[in-house]
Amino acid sequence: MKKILTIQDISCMGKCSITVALPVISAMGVETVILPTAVLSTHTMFKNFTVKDLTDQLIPIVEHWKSEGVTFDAIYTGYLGSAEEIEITKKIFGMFKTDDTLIFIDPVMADNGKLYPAFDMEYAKLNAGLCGSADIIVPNITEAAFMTGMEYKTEYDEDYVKEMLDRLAKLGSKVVVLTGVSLSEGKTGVYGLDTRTGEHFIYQNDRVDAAFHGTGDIFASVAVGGLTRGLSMEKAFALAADYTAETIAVTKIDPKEPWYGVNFEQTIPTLVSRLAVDLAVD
């Protein structure tokens, strides 16, 4: 069994992070083994939520698994709380990264056109540089502007995507994807760049009109989980895009509709299934 680490926060309640990561992908039939940078009681939007931070944990954990022969088809990192957690999962990175690891980050610290109050330029910076470590990374437009320089716009084009994708390149992963791309009305999707042969791929689908926290942790977690499994990169984004619009359209429905997060858990069966014939086809 492929067996994937995550690198993040615990967010108790609230259906983000670990909470998502290790059901999803373990649902995908990958082996999930987590390395809790942090143990909140809720998520942020919760109020008067509680952490405990487990940054002086992290070396003596992983430091363990290493002397137990440990290894790991993929390392996938999420949110990092601050510039000594980067640092260390860089370290992780050079401890466990073989030739056949898949290094997958998510650069979790903005969105719609700010960063999250935690974080000021310097971090973006930072994040940016693990960034060069990987071999897929996975921001949003607001990420991949602070990380490049570029202006944030909510109106754009396709050159404005292609130019973002190009200055993502340079930071050094081999692959780009951003993710939230909307170059037509009602559809949004995730546009991609193979740095090693020049060539883009896209994929939209129809845009559900809402929005729910955690949809960015489960988008990742399929894209990395089906990577993992062996999917080609077009079907395991279009996988994530697919399942992660399935299951905010689900909840949206949910007369009980949670405010705080998805109703990911319905809507695993599909994906499995989902998933079972995407691996059939390749």
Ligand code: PXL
Contents of the next structure:
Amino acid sequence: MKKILTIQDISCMGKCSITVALPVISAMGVETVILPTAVLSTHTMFKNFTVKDLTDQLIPIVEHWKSEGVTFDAIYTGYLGSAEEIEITKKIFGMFKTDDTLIFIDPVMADNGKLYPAFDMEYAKLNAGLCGSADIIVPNITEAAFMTGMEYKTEYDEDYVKEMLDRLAKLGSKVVVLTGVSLSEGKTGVYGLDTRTGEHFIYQNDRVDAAFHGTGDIFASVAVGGLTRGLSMEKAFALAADYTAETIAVTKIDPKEPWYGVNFEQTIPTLVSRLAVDLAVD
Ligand code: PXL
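Can you switch from the form predicted on its own and show the form predicted in complex with this ligand instead?
Time for the whole complex; same chain goes first.
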């Protein structure tokens, strides 16, 4: 069985980071090893959340794995809590990366034009540096703007997206994929660049008019799960985009507060059956 290591926080309640990655990737038939960077009562969009930082646990945990001879098919990073954790994550890449290990980075730190409460520009710079170690990065437009120094826009054209991809490519990742890209009314999706070939790829689906927390984590988990199962990049990102859109649509029917999260539990059966079809024809 393939095995992914995911490095991100545990937000005990609120449906994001590890509480999304673990069930989603496991449902896709891939073992999910977790390295929790911190334990929070909820994600940071709630008021008065508690945090227990786990920075001092990271190296002892991975050294134990190393002594057991553990290897990973992919390492997937999401929300990291501090500059020090970014440095440690780089070290962990060095300890476990082989020619066959996919390094997949979601540089989680911002959305809707703003950094999340725990972060500043210095952190954005360090996150941009971490992206240089990746095979694939999947920032949203806000995160990409912070990492490239480009202006954040809510209305833009294809030239803006292509320039952003070119600047992201300079960070050093082999493939750069912008998420939440909307190039026509009522559509949203991904726009990617494979820096090895210079080829762009684009996948758009119908935009569901609702914004929920944690959807970026769902998207990234499905994409890395699909890639690890052997889907092509186009198939994996299309699956991730479609599953995220469908889950948002289902959640809209049963609306909770938008900062809470989406009802991905309800759509996991569809994810599993679509993955089986995609694998059969890929
Ligand atoms: O979904 C991203 C995320 C993950 N983890 C924590 C967060 C956020 C976004 O705000 O606060 C703790």
